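Next comes just one chain, in structure tokens: the form predicted alone.
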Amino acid sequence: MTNRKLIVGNWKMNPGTLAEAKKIAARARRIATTLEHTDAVICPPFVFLGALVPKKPVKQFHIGAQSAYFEESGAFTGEVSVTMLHDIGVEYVIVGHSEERARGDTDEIVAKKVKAVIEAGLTPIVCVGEASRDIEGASHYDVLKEQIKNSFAGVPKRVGRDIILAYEPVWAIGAKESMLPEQIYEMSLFVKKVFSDAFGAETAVEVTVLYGGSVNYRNAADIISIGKVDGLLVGRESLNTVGFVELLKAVDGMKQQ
């Protein structure tokens, strides 16, 4: 982990046209060049990736994919391999997003994807998070622990530093408000503790942890400063050019306060 913050915009299945995608990406790229303490990653749909990778590298701006398949090639209709993504200049890959898990990605599949992404020289952004919060019984801790443990089964300890963790409680995604920053801090500590069981305490201290779930430019700074996470996984706000720019400015300005 470094002092730099990481903001990842997950566009999901948006926008509807390449022209719109180019417009949003260009605005994000322009503001990224002014950032002093923050890196921005945008993750457009597969069909737009090749057109949005900058011809010349921009230090603070990067392109990520929303998913990838764990096989390098073969009869896998509709899938995209990490080799293909690497070849066109993609640097990050979201793995295990709750929407993909809901469509059938098991922890075992997530683990295979993590290994494939790392072996291709890309950085996995691995999403974990409980579906509901059990305030009385606290069973969500056990659910999250098992998910993290199984999602990294077979992943070598030596690559732990190459992994980014994105904690996204499913119940908070798309909600009117995010988790309270104090709750985020509590859960980020828990996520790191479980990660340390698999990769060691030293690696867990350095791992980058993002928070995702109803993030916007109004709450971004508090989530990071009070929640003590290293960055954010942003959904709908990443498509709002004005809001995403303000979010990046708010996060980057924290270092100057």
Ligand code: PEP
Contents of the next structure:
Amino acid sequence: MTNRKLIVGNWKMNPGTLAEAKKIAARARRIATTLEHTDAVICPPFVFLGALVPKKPVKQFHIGAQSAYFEESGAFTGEVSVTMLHDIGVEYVIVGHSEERARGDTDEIVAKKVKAVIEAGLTPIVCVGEASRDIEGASHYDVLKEQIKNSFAGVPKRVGRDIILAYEPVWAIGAKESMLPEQIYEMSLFVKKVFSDAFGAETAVEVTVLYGGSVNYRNAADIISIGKVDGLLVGRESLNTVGFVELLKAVDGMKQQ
Ligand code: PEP
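Instead of the form predicted alone shown above, give the structure for the form predicted in complex with ligand PEP, please.
Let's see the whole complex now, leading with the same chain.
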């Protein structure tokens, strides 16, 4: 954790053309160069990545992939390796997004991907989050705990510092409203506590925790200041060029905590 904020845009399977992708990326890159306390990462679909990696590095602007496969090379039709991503200048990889988990990525696969991403010298943004909240029995804490524990099974303790955690309650993704900032604070503490069981308290204090789920330019600053997270994982709003620019400005303009 640093005082800098990290805003990650997950474009999912959008937009439909390279021309549009270049336009959205150019706007994000332009505003990013003016940011003082914030870094921006955009995660476009694989096919656009090569065209969107800046020719000259920009300190506050980076490119991430939405996924990667854990094997180095071979007969894995349709997959993309971490080495390939590293080779074209990608720096971050989203791992274990709930939409990938829903298509079959188990915690075990997530753990293999985390290891592969780190070994390739890239930074994994590891998504965790409960599918629903059990208001009466509070069983979502156990579900989340198991998911976090298993998603890092076999990941060496020494690489804990290289991991970014994205707490994304699945029910808040693509929804009308985000989770309440007060609840985000409580859940981010819980996520850190479980992370500390696996990687140690010192590492957990340092780890970057993002919140994701229906973030927009209006709620972003409150989520960071009241939710006390280090940044945001943003879906829909990251494709809205005006909204994403406003979001970056709102976060960067916050009083430093
Ligand atoms: C996401 O896809 O990770 C996400 C948080 O989406 P949205 O911001 O649209 O809810």
